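The chain below stands alone and is given as structure tokens, in the form predicted on its own.
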Amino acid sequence: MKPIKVAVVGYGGMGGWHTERIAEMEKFELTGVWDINPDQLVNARNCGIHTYTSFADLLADDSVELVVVATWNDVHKPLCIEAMRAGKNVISEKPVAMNLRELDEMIAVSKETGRLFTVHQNRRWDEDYLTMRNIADKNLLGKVFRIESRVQGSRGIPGDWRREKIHGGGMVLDWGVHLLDQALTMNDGVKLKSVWAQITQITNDECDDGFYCELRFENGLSYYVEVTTNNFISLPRWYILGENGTAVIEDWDLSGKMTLVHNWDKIDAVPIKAGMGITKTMAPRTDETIHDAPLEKVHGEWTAYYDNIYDVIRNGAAQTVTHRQMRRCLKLIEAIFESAATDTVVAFDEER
């Protein structure tokens, strides 16, 4: 096994996480990393890595197969097709680019040049995420008709360069993008049909601090996607709704459970007090009628990602985060800003 020798571009939060965790993968060696700012470069080097002098310092390292890109948002583009050109195979970190139109001339590049370009889209393998694809796929509760899906925080964004509109900054842009392509992966093959979004600025004046946003799906599925940083009393991570049952994550460790029925036939009830009146279509259930189940947990492996990787380099195989997803999140990302922009529903042309 020959390991694949990479450099990374940016040693920031994530430019550090991949730099840590390719030096623990034997299919592939790290060269060292370049970053903009001095101190960085010290920070490498003060972990015993080595650093280059420049951007073309390092494209010009013939020994170098693959490029992270692990930068900020407005510069993938540039950087990822100049690192092709130099035939390097390239990994950007998410959102691969700033919009559609920029996404076309990497793909362009890619093809021009035959090397691989993709974007790192980790939360794949999140294992909250793949439990409840786990339950919808197998039809745990019956056909699954709703699905939510939200992180919240409570500190606004980032003090950094997240909150400046000029280098991609946003809640879409940096946790909306791994939402909506969970959303989409989950449903590939099947046609979104329609996008409503509204975006929130209560902390940042420049950028959006978070978004609601709905899908709907020609199979007939809603999808709820929210991402907020001014939350204080945290919802669930996912909410699945089926016909003959619902499930609750909680959080990323996989607190939760499923609500099965097992007699729909028995759907007589008490009337109970509801506040001013009574309601016999909303009392409970009688325990005969209905039981919990514990979460079928699904184990994820970060490592498939770059394992992939290395067998697209190596071994010809197709990669798994597709030019063509990738464009539909973009795709899915453009109308989310236009819906919120206008206050309508986004009619989503799959063929765009």
Ligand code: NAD
Contents of the next structure:
Amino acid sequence: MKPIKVAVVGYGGMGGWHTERIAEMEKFELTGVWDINPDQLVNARNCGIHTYTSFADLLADDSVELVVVATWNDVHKPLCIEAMRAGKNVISEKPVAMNLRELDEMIAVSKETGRLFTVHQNRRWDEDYLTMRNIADKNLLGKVFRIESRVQGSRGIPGDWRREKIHGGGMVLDWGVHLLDQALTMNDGVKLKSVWAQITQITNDECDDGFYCELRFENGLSYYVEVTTNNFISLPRWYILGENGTAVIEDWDLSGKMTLVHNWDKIDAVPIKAGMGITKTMAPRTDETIHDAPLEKVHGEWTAYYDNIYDVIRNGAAQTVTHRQMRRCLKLIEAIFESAATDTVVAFDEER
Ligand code: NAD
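Given the form predicted on its own, corresponding form predicted together with the ligand:
Let's see the whole complex now, leading with the same chain.
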């Protein structure tokens, strides 16, 4: 097995993550890093990592087969394009680009040069997501008709470039990309009909510090995505409604449960007092018609993403995160901004 030599551009939080992961895999070998911030280069050298003197110096290293771009979002496009033109395969961090127009330019260069070009959608292998998908795929709750996917923080938007529009800041382009990619990937092949979204700006004037979004798919699934940064009480990571049950996945630790109806037709209930009135409709079910079941936890491996990259480069395999999926995700992001700006439901154009 000939390891693939990788150089990382941008040695911040995520660049550091990539260098550590690359060091753990036999299939890859880190050649070095480049960052425009000299302090980051010192940090890298302190960790025993070779540093290049410039991006051109990195690209001139003929041993480098793969470049990982982990910089601020606004420079993904020029760096990825330059790397592909220099004959390198490229992984961009997410969001792959600032908008669809940029992405199309990048895809064109990938086609022209024949180089691998993809984006790091690592959260497709998150165990909470895989556990949710397993519930839906296996109909463990009967047909799933509603999924709610939330991540909620309480510290506002981080105080660095993520606050600045020029660098591609904002939560839609940050956590949003992950959650939207998850929604689209589990519904690959299912037409997305419409999008409604609202963005929030509680802690930051320039960029969105969160958003709420409703996706309506042609198969009847309604899928809600929420990323917020001003929540001091959090709702569960996942809330999944099926015809015969409900599931909650509380957090990334996979705590939660499924509650299943085994005698749907036994719906008689004694009315309960509710507020200033009574209700039978909203009275809880009795224990003989429902039961709780533990979540079927699904294991995920972060290496799956890199294994695919290796197979694409060495063995000509198909890439897991495809150009079509990357385009669909950016189209959805554009629809979210359009819906939020116009306060309307936006019809989603799968063909564009
Ligand atoms: P960061 O600010 O910690 O690091 C970014 C680094 O890029 C900085 O050191 C900066 O100096 C450097 N940089 C900026 N422009 C450069 C250029 N032209 N050439 C070389 N270096 C340059 O940010 P971060 O949190 O590491 O985020 C970096 C990227 O990773 C972003 O695109 C972000 O969305 C993504 N990210 C992905 C995940 C994930 O789970 N996939 C998680 C966090 C961040």
